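Okay, so here's just one chain, in C-alpha cells, the form predicted on its own.
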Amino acid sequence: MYKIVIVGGGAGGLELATELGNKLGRKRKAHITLVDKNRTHLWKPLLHEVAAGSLDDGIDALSYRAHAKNHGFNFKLGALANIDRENKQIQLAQLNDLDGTQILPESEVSYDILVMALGSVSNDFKTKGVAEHCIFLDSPQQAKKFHNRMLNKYLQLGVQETKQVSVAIVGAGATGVELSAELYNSLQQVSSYGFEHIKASDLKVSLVEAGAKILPALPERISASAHQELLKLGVDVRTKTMVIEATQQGLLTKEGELIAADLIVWAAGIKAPDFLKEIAGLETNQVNQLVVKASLQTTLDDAIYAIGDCASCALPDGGFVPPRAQSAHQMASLVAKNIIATIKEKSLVSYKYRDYGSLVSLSNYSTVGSLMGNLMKGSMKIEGRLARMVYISLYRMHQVALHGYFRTALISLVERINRVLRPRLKLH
C-alpha cells in the first residue's frame, strides 16, 4: 500500500489530503498522512478578519484530527525538521508545550510519495528592527496577538494619556489593504459594546507602500478605486515610501521621517520558511521555494512534490505562478491526479495555471477586483456587490473542496444564524 505524506495543512495541503483520503484512503488503496504543527486549519486569506476581530477563529477553525477521521486520512501533529531522501523518511522535531515541557519526542514518518505544502511566511528583507517590533499575519496566533493588543489599546483610550490608537501597516498588497479597511469596520462595531467614547478619529491607520501604487498586482483603475475608498475611510495611504527601520516608536523611512505607531503590521512580501533552503539537497530559489517541474514534482526527486506558496513553478510565457489561494487549489487538484496516476501506473499530466483574476475586500465598505480566464476574453473589472459575491464564493469553493456542497450549505446557514446570536465583533 502506497504511503503518501503531506506536510502542511494550508489550503492546498488540506484539500489534497481530503481528496486523496476520499478516493484512496477510504478504499484502502493508499495510506495518507497529513502533518502540521497546528491542531486546526483556518483559510489564510481570512487572517486579517481575525486580527480585526471580525472573525472568531475559535468558531470558524477546522480540527485536523476530526476532519481526517471523516475523510479517510490520518493526522500527525508535528513540525518538519528534515527529509531523509535515501530512506524516504521525514524527520519531525520535538514538540514542546508553551512552558517548554516536552509533549512528543522527535519522530520519523516513512513515505513513498511526499508532498510539501508548507505555505509561506512574511519576508522582512532583513530590515532593521522588523523582527522585534512588527507583527506578521502568518498564522492565527499572530492575528490573535494583534487583536488582543488592539483591544488593550481601545481600553486605554480616555483612561490614560492615550488620545489615539495608531496602526502602521507596511505593504499595500491584498493583506495590507484588506486589514486597513477591516480595522475601521471593527472600530464602528466596538463602539457599540461598551466603548461609547470611541469615535472614528480615535483610530489612525497608515498604509505604507514602497511601490508607486497600492495593489500592484491589479490594474491601475482597480488600484485607484481602492485607493480612493481607503482615503474616504481615513487611511493615510503613503506610496513610494521606503521603510528602513522599525522601532518601538514606529517606522523610520528612507527620507528620515518617523511614522508613529502603537502597533506595526509587516505585510510587505512573502517567502517560503527559511529551513526549506536547500533542504535535503533539493533545488530552491532565493525565497526558499522548492523548484518544481511541470508535473509539480521537485526537479531533483520525483518522489517529492511541492504545491502552493512554497513551490516555484515557471509559467510557459515567463514568470512564475503567483502565490495565491487559487494557485494552491489548482495545484492540489493536479497533484491528486498525478498521485492516482502513479498508483495506476499511468502517465502524469502537466500543470497549467489558470488566472481567474484577483479580488480585494474592503470589509463592508466595498469590494474591487478583476475577473479573468474562462469567464470572458481578456479581463473584466468588477466592484460593489457583484465583486463581494464573487469574493465570498472563493471561500465557499475552498469549503466545498473540504466538505462537499451539502455540508457547505449547512455551514453557510449556521454562519447566518450566528450573525443574529453572536456579537458582530470578537471582544476577547
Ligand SMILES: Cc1cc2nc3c(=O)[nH]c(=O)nc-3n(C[C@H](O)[C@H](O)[C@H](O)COP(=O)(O)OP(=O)(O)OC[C@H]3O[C@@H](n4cnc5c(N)ncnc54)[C@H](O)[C@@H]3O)c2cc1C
Given for the second form:
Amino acid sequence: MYKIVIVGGGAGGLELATELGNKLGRKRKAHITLVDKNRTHLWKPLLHEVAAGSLDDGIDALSYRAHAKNHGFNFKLGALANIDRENKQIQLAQLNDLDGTQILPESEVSYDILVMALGSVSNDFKTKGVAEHCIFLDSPQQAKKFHNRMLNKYLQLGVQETKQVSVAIVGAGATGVELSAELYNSLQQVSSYGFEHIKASDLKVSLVEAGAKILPALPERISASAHQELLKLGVDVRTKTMVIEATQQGLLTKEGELIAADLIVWAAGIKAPDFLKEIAGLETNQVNQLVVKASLQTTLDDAIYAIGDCASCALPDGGFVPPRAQSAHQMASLVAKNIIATIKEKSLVSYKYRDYGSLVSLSNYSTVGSLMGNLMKGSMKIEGRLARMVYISLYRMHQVALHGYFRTALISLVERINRVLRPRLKLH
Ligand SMILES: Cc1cc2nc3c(=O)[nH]c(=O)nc-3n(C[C@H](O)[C@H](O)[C@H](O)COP(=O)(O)OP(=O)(O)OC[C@H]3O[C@@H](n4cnc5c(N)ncnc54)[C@H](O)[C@@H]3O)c2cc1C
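Now the other one: the form predicted together with the ligand, given that the block above is the form predicted on its own.
Let's see the whole complex now, leading with the same chain.
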C-alpha cells in the first residue's frame, strides 16, 4: 500500500490530507499520514483576529487527531528536521514538553510520496533588532502573545504613566492593513467590558510601509480606498518609510526618525522556513521556497511535492504563484488528483493558477478588494456588504473542504449562537 506523508496541516496540507483520507485512506488504498508541529489547526488568515482578541482560538481551532479519525488518515505530532531522500524517510526532531523535558526522541517516518506543505514565516530581511523586539503573526502562539501584551497595556492605561497604547505595524500588505483595522474594532469592544475609561484616542496605530502605497499587490483604486478607511479610523499610515532598526522604544527609520511604539508587529514579507534552504539537496529560491514543476513535484525529486507558501511555482507570464490561501487550496486539489493518478498509473496534470481576486477585511468597518472572473475582463472592484460576504466565503470554502457542506452549515450556526452567548472579545 502506498505511504503518503504530508508535512504541515495548514490551509493546503490539511485540505489535502482530508481529501486523500476520504478518497484513499478510508478504502485502504493508501496509508496517509499528516505531520504537524502543533496539535490543532487554525486557518492562518484568521491570526490577526486572534491577535486583536476578536477570535478565540480555543474555540475555533480544530484538533488534528479528531479530524484524522473522522477522515481516514493518521496524525503524527512532530516538527520536520530533515529528509533522507535515499531511504525515503523524513526525520522528526525530538519532541519536548513546554519546560524542555523530552517527551519523544527523534524519529523517522517512511514515505513513497512526500508532500511539503510547511507554509512560511515572516521575513525580517535581517533588519537589526527585529528578532528581539517585534512580534510576528506566524502562529496562534505569537498572535496570543500579542493579544496578552495588548490587554496588559490596556490595564496600565491611566493607572501608571501610560497615557496611550502605541502599536507599530511594519508592512502594509493584507496582514498589516487587516490588523490595523481589527485593533480599532477590539478597542471599541474592550471599553464595554470594564475598561470604560478607554477612548479611541488612547490607541495609536502606525502602519509603516517602505513602498509608495499600501496593499502594493492590489490595484491602485483599492489601495486608495483602504488607505482612506484607515485614516478615518485614526491609523497613522506612513508610506515610503524604510525601517532600518527595531528597538525597545520603537522603530528607527532611514531618515533618522523614531516611531515610538509599545508593541511592534513585523509583517513586511514572507519566506519559507530557513531550514528548507537546499534541504536534502532539493532546489530552493532566495526565500527558501522549494522550486516545483507544473505538476507541483519538486524539480529534483518526483517523489516529493510542495504546495502553498513553501512552494515556488512559476507562472507563464514570468511571475510566481502568490503565497495566498487560495493558492494553497488550489494546489492541494491538484496534488490530490496527481497522487490518485500515480496510484492508478495515469498521467499527471499541470497546475494552472486561477486568480479569483483579493479581498481585505477592515474588520467590521469595511471590506475592499477586487474580484476576477471569466465573465469580466480584468478585475472588478467590490466593497461593503457584498465584499464582506465573499471574504467570509473564502473561510467557508476551507471549512467545506475539511467538513463538507452539512457540518460547515452546523459550524456557522454554532458561531451565530456563540455570538449571543459569549463576549464579543477574548478577555483573557
Ligand atoms: C494575518 C494573515 C492574514 C492573511 N490573510 C489572507 C487572506 O485574506 N487571503 C489569502 O488568500 N491569504 C491570506 N494570508 C496568507 C495565507 O494564510 C497563507 O498563504 C496560507 O495559510 C498558506 O497555506 P499553507 O498551507 O502553505 O501554510 P500554512 O497555512 O501556514 O500551514 C503550514 C503548517 O505547517 C506547519 N509546520 C510549519 N513548520 C513545520 C515543521 N517544521 N514540521 C511540521 N509542521 C510544520 C504549521 O504548524 C502549519 O500548520 C494571510 C496570512 C496572515 C498571517
